[in-house]
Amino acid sequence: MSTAWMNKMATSPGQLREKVALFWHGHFACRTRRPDDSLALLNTIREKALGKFPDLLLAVSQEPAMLQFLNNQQNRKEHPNENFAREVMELFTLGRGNYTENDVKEAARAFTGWSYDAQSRFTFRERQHDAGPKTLLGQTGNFGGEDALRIIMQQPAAATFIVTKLYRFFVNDVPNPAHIEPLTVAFRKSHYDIGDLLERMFSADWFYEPAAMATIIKSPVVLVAGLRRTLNLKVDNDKQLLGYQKALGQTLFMPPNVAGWPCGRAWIDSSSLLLRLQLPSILFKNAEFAVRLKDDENDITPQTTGRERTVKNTETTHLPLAPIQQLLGGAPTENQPQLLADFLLQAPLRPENLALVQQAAAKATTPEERLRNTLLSLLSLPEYQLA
């Protein structure tokens, strides 16, 4: 499942849908030991990733994977379980501070009876549903789960919460209130149309200003998928790449907790930075490079040895140079590093780094080797870690 999705990220013509699906994959963080349930959840997310957010929210909330992960199959009228209701408001829609503990209790009562059957299909168990009156976010009535989601999405905080998270994913980890407010107003007026929101975001003048360039540290999946997509890399055994996901701290279908993966500087630490910078060299030179996988508190078998947690790159990676040569056209050799930097890097190439790239290129004995050395040097720079 993971390699298939990585391949789709690298080759699909619908790359925006895949990247937005990756965002929702972290937003609606879910971890289950049933691959069929996990795949069903991803397919739902991918289908509705660019539609109306309330439709996506309802569909995800009724996925067996999510109901199981957040314990709603244990949510019955005699013994309400608040886990699902709490995370829906805290992590999916409103954020902390925009609801009360009583709202959580009342929402949990509304979601009683939401469950799934032995065939992993959503089921409403009426006998387990609390049919009494409930007061949720200032409204009172005999609410069910769909009513609770509708009331939650009526809160102004919902639009601000969703817009801010998408802004941090696509624009800058530090939100600009002057950008967030008009996007939020338009998002509410569009009845939470995700595609419309992204179009407004990507069409804004500030999205292309220098201040918005190279401000986001690429997540491990974005880094690896971007390498493959930009350079059309072919890996003989792409399962090899799964080890790098875990070593870098982002394994698809396995978020660390219900809050999903951290972002920003959390992607960079002492154990992952060196690997991130050396990854192009490992792949391009087909080097054998041992890397110790990170421990995971959710591992089924956490007590594995260091040897068992070691990944070695022994597979062949193919880097087609013809498209890169076509991109460069007839540019003089001395101009090629800067031209490739303009293509590959969001941040301007600093003079000292340009000199390093030129030095690496000068060591080559053939035009093909020179081009490979230039690419490798550029992709190994800290600037390539930024989007």
Given for the second form:
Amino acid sequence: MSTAWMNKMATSPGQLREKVALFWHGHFACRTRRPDDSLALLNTIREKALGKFPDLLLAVSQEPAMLQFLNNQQNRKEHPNENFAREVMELFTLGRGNYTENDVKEAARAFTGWSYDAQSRFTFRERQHDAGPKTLLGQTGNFGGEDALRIIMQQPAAATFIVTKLYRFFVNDVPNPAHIEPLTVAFRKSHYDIGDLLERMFSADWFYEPAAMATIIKSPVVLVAGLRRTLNLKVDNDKQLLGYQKALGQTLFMPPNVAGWPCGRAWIDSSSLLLRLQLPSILFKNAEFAVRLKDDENDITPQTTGRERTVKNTETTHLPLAPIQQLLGGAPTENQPQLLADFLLQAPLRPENLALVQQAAAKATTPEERLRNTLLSLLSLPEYQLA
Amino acid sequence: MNAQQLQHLYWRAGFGPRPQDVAAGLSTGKALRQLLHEARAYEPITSAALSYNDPQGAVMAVPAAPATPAAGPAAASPAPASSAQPGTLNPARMDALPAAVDALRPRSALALRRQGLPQLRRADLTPSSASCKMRPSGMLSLA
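Can you return the structure of this protein in the form predicted together with its partner chain rather than the form predicted alone?
The next block holds the full complex; its first chain is the one shown before.
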């Protein structure tokens, strides 16, 4: 399931949809013991990722995976369970401090009876629903779950909370109120149209300012998917990549807690940093190994069985150099490191690093090896961790 | 700087630029419109490999086949026919009494769980099926 989605991220033309879905996957953090429910939740998120936020919120709230994860099947008239109502307000829509403890209790009553049946379909169990009057965020009525979500989305805090979180994911980890304020107004005016919001974000002038570039630390998923996409990497055994992702601290469908993955600096710690820097060489050393194996096939170790070879080959990545060579065109070799750095790094290459890269490239004997060495040393720079 | 801006967009709105994206040399506005356009289509992630079965489903798939050849004589012989437990049935007995065996549907096949998979319960594994029959059927559906 993870590999299927990772493939989508690396190859799908619908890049924006998958990227936004990755954001919502962390926003609506959920882990279940039923893979089919998790997949249904993911597909719901992917389907509505660029639509209106209230539609997405309602659909996600009614997914069995989410109802199960936040214990709403225990939320009954006689014994309300506040978990679901609390997380909907704290993590999905308003953020802490924009609702009272009483609002949580009243919203929990509105969500009573939301459940799912044996075929993993949402059902409303009327006998468990508390139909009495409730006072939620200043409004009173015999609210049900849909009403509660509608009232929550009428709060000004909802737009601010969601826009700020999207901004921190897509633009800069440090939110700038001067950028966020107009976006929030437009977001409310468009009835929470996510696609429209992102279009505004990506066409703003401040989005392309040098100060906005290379300010985000790539999450493990973005790092791996990005390596695959930018270099047209062919992966034989993509399950192996999931192992690296796990070691780097991000396993899809397994967020650490209800708040999802902490972003930004939290990705880098002493144990993940080394692996992050070494990941390209681990992947490409494998690739080199596979190439050498093919060369040797005829003479040196004829006793090697075909099976042994295939086992090794299934765990490798193939780095096609042709697209990169095409990009470089006929550029002279001494310019190649700088050109490649412009393509691979979003931060400018420092002179001392350029020297380092040229040193690595000079060790090569063939043009291919030279190119490979250049790539590898560029990808291993700390600057590659930024996007 | 323009190429850098274009790459910036591809990194933020997606998972990085491909060499051909940079070579195309679109303006950022055009590239954004293209990204938005291409993101419009949605297709669910689904395939045969992703349709998961309950782990117990594998156990319960046995009744459809006559008997597992993997069950050695040690496993096959001591099982009484009345246990109605699929994996332990003696293949020889099955051949001798086709009608009787066909009539004996495993009790576990009657209790449907979510997704309609039969559930293997402890009661089905105990040889004395008489005591099982005493149970009210309502007890079997747990989900």
